[in-house]
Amino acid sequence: MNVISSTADAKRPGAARIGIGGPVGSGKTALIEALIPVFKARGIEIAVVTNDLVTKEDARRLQAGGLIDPDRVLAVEAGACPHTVIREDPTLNIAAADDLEAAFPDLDLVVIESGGDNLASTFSLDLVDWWMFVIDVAQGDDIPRKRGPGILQSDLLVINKLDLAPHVFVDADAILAEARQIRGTAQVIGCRCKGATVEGIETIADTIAREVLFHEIPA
């Protein structure tokens, strides 16, 4: 099954579908929470499909957070390795995204969050048009060097929790530079999703708007 980066020609009619993958605790749900108000301010209508192993924990968190209509969040319980339902057999996620589009015809974007998985996690392009992979500095500065498919093949690599770098003895600038060197021309964005000052969220939203929704971003 093809899991290499998508192109504009692969985009299906209707709402665009993007994937967010990454290890447990890297901040995937927090990133969605940070992006929702940015998209809302731009008039971009979104819905979310979450994936957990045998619970609906992430979906309940988003539904209770007050940032999005709870009906616009659906949960998929993978029941097996998280990458199974985003890559080998994505039919549960496809059905959930289809249900959201049927219920909300105004949708511009469906965000599909994978369950926490390892660096080999990738999304089937039968499921999404474009996908990002989220790691965080607390996992160590050697993560980009491990060169897993999530690091190399994602359309966007997000390095989260930059504010934690001094506390875990990681040089944030160095890990960003190394990730950019490893990925070549593929984009890398550092971010901070929580706290009094967020960082990188507008840039991530710009990237999605430009590369997925084909919006022109003012210089």
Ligand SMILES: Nc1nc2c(ncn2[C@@H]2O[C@H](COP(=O)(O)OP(=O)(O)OP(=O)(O)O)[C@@H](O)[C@H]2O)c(=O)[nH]1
Given for the second form:
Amino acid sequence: MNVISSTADAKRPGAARIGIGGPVGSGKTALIEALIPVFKARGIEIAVVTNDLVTKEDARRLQAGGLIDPDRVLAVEAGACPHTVIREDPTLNIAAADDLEAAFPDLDLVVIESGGDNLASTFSLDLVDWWMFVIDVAQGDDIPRKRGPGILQSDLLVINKLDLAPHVFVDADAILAEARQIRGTAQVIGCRCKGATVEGIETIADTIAREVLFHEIPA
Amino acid sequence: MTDLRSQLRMLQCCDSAFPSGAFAFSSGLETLVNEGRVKSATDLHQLLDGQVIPRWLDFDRPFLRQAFASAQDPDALYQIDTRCHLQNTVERLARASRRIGRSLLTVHARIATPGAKAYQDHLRANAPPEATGYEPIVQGMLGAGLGLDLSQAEVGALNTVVTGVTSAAVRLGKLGALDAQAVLAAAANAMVAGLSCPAPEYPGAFAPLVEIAAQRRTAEQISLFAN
Ligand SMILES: Nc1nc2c(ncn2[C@@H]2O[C@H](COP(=O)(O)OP(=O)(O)OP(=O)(O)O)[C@@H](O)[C@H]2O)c(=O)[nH]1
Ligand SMILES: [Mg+2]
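Now show the form predicted together with the ligand, given that the preceding structure was the form predicted alone.
Expanding to the full complex; the earlier chain stays at the top.
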């Protein structure tokens, strides 16, 4: 006789798992690259799983970047289905996260980067405890308005490349305000991951530390 | 008369929506497509009939049957698993088989399929992950645990392989989703014919086209699939 076991694996020991989804080129890998030194400074031990759509490019970029021990980065091929590997069938990503935890028992956080997908992608809660969706201003100021599960259901919506707003005729404050209005109480953070200065990265790290690692950081 | 419950469990567990990671593997097809050796529905049908189905019948099937018969005995399963490892000469296909087998174990342990947790614990305690957890061993053990008869377990496992390669072909753009169903309908002949023959006593594989293709992919090759 089969029994129904609890699907939420709340008591799973080990590192917290977070997902980063969002359309192609919105800056998911750049955000991870910007977050790594911030986590390092705070003593938070991380590892990364990438789900490149076509190559192992993102994994290689992180491994070669010198920011993180290359052994802490694993690539999982998505079989041309970036959403399947994070939602309908996350088993390969679960196995990769398990392998990283086994190899690095002191991990606090496993970050799983989805292959670039469309606005409908969401993460299975079998795979991650919390996930964020990254879009950027240059994809059009109507993106939040188009809603879609990624925009609406993510625990955090990140709007990246604020520096580009003036070049693509977007009002950064307006797009952030509209996103906040659409998401109600769910968080929205604007950021810039590249260039002479970065912006919003500490705030994103604070949110992850507070909501995922349960560190006491004032909101 | 077939028991309705086992029939339902077979449909559930052999559904392409059942999480096993199988969608990320093409079993060499991606290389054959990239090299222009598989270009159409006809080519795919020939590949299934000439390589994929015979390889499963000759190699995976006897292992599945042995595991089905020893489903209650984790140590016996482990011995069969180890033989499967030793006989697997194509590392890329072997790796896929292990990753799928281990995913199946994880999911079935979670949904409390009889035997799954016991075998998973046995492997964790005793076995190196890169040498055990092969798909046919896990499928045979699970088939018994789910209350399937041997023939259902075999049909389900072979169907999973054939639909997996066919769906990879659709994602590689070599045939449409409707053509794919025509190929599957036609491939049923070879599947039925093969399953109607007695299984070989000793496993052995000879499907050089897919085996060499699976090994031939290079690190630089742009790839959607893990093999
Ligand atoms: N101007 C500007 N460019 C950025 C910013 N963040 C990322 N980029 C650039 O945007 C491009 C895409 O960044 P990635 O980090 O590769 O994006 P991604 O979302 O990981 O892409 P995929 O994984 O391919 O979906 C790169 O050329 C980055 O340099 C930013 O804040 N401002
Ligand atoms: Mg990326």
